[in-house]
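Single chain ahead, by itself, as structure tokens, in the form predicted on its own.
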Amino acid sequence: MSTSLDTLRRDFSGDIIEPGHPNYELASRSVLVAGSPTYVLRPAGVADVQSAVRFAAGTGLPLSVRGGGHGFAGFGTNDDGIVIDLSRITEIEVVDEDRHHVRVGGGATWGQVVDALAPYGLSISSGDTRSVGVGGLTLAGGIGWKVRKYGLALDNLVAAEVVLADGEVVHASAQWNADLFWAIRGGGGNFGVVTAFEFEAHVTTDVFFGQITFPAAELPVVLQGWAEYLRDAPEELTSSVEFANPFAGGPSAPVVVHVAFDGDDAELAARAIDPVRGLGTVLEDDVARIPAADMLVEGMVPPPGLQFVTRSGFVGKESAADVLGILAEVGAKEGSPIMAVRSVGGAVARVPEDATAYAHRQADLMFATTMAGPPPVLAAAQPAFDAVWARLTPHVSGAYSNFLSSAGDDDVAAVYPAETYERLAEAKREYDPGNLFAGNHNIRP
């Protein structure tokens, strides 16, 4: 290792952060999970990423690749391994104004992207948080405020630059390395380090965005009515519902319906949003016309010692009523996990099921249940959490990897149905036969 480390120090123009370095404590952890890696490498460019990958492969140490570092499962750090932190590779460029093609560095965050694109009047379907990394969100899916009109973040990807396990840099698109391009759109970080993404952005206007809240007592009616309406609502409207938030009163917390209407026509927006307002007794309504970039919020940095357990699932139309009924029942009790349900459908469902490695195209809804607290509190709450999922599982299809805090075989099987997994495994054997990139919901070669 000493020889390869000497070579790295000679060739690497980025930052090499080791225990004892003034920045190690911050660099060693991802946003939600603490770690104690042996080296944190911050490449200054693609050549540095190549050097870092070759170094990691030579050491045999566990490797993590970090974009924004927001993953619940903590894939952005490890213990006694190597972290490649892409936070210095953040260049954002409109490379083709006519086709609205945008090149985004692999370490950029969505906040950086929306700020860079705002002067051009462009937007990309992304998530809902400024500090979330472009890489982690896109490689797993990307369900955000424009998803029903413009699809997932990965549906807007037209090409990528990828550093493979042997350090080679390749271009992936529909024309070049098409099997790799298929695999990275949903297959996570299993196949290499994506150092640049090229998206097809769209022209955006202002949007109508905000939240409408209802009393907790009306949760069952609001939740079912919301899902039924969103199923056939205009695709310009994307929405989510949050309830049972223990930081806002638990079972007595208001039902918060977030709405995002992609357009600046007040009459059309009202026509789309008013049926949501009519679902129950409106307590608050702050929906207003805002710039599209302002839909993304700042991410939370949890205090030390606070950990998260989150689990997600997709729901088809035929199971929606059953799942929402269980969630509403659980949410009305003390000790409920935080509940969030997001509408999908629309543009997502128009993409063929096998067009990308994201395999849950026909889902009506995606939902997540989350517990937060210090480890002893989470351990005490785990049996009740598991009992809730024992009721939900018969009605749920798959899982969304961006909302999973675990990465066991059952999780991987939920994220990737059997046919998808087999195709991903073929790509893994071709591009990462030694499974260097194993810090993820892992596809074994």
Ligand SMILES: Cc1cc2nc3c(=O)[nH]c(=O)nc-3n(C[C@H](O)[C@H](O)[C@H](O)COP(=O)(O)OP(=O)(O)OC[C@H]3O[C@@H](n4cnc5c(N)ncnc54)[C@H](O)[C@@H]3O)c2cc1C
Second form
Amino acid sequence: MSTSLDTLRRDFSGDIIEPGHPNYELASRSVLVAGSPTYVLRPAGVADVQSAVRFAAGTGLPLSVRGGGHGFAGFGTNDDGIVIDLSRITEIEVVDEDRHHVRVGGGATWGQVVDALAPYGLSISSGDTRSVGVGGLTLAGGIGWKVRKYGLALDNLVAAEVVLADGEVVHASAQWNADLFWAIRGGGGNFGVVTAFEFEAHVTTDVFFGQITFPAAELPVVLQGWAEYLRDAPEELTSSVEFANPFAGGPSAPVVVHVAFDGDDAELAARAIDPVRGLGTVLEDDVARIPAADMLVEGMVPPPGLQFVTRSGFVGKESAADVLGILAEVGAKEGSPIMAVRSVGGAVARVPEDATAYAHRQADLMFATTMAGPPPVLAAAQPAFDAVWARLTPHVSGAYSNFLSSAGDDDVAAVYPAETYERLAEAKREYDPGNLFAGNHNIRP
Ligand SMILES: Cc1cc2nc3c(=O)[nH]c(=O)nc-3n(C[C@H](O)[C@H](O)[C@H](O)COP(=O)(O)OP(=O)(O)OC[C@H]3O[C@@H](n4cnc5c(N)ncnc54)[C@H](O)[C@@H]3O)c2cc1C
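Next, give the form predicted in complex with this ligand, keeping in mind that what was shown is the form predicted on its own.
Now the complete complex, all chains and molecules, led by this one.
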């Protein structure tokens, strides 16, 4: 049953924002990408999401579902279509104190989650930024500061409430609609609007967290040594490396190693982190004991006109030295993209391959190369970026959709290997046969 605009206006208790509305300009854009949708619908609750989905299906207009709006590909908005913006659905509740089960509204951000859970001493493996949405990050993976100890954000999901393409609300878990539950853990927003996530949180203490920096000239040695160490380091330690940041000096920018030790035992933390300090000449080291919630930083809102091109890859043990060699060589030259490499492995790799639709369990590393600038600058830099990727591609084993600004067939194939894609397409045929939810790395029914 579709909903007409008149019915929507009568029944919808959230906001209907159209061009000319005082909030339109802000509501029309996602964080990184501008858009000009015909309607931005901001539901106040699940019934509104159902009406919004039925209305969108009836119009045949393109539909975007916006969680935290941080997607690089800009799927949180569109031109001439409908945006369902979940930013009013943010309730966070500890629903089972014994099992640490937490229900999180589909439009909540990770900042809201850490603030709500801190008084309970609980935490969920998530990402590194407060303003990023629980929705987009979780549905595609979730690689954050506790990933080696507690797995991806989606590994901690125990159930979800989903509004399907026909407007029906269903529960997805290991017991109910298990195929849907499998598909939403890695398959992104392809299957419906997730109005609530239920996670199993873990008890957290303070953590040891900070940055250790090294001279740019030591990049190749630090990078290779870091990856080798992290492969077998204690799983309490998660780490990432950033270099060649043009806003910090490009090729002469220091190599920044972020370390996050999940635990408050100073001796164990030092034992885990000291080998990182030993990788080269330490310029700065601000590692300190802090509350776990404070590891997440505020995300920046880029000034108008600044755009991002980002591309990611997963790397297995056998290819790590080759990929890191290329990244270090490129990073040492003027005009390099911003490079960031994250350690994965640990708990992620222990989940069986077919347990979720996230297909890159055995990767040691995930890296992202990012260019930022106004469109003409990006266009001029694109050939060099593509040339770097032509060298990297033979060595990478797939892509992480959460750090991909493009969504062509090659990108989708890199995110979902054939077997995973087939199984996702089967679920798509069951839950969204008309491909209403196409604003994502799309699985075609
Ligand atoms: C500053 C910054 C820091 C980041 N840090 C990390 C990090 O540490 N770790 C990491 O893994 N990733 C990180 N990311 C990547 C991030 O996970 C993705 O950009 C993710 O898509 C953002 O989710 P969102 O809900 O904010 O975005 P949106 O643009 O709102 O959504 C992204 C996609 O998810 C879908 N979606 C969102 N919510 C729902 C929902 N409730 N139901 C159905 N579909 C939904 C949207 O339709 C869209 O296709 C970062 C990104 C940025 C910009």
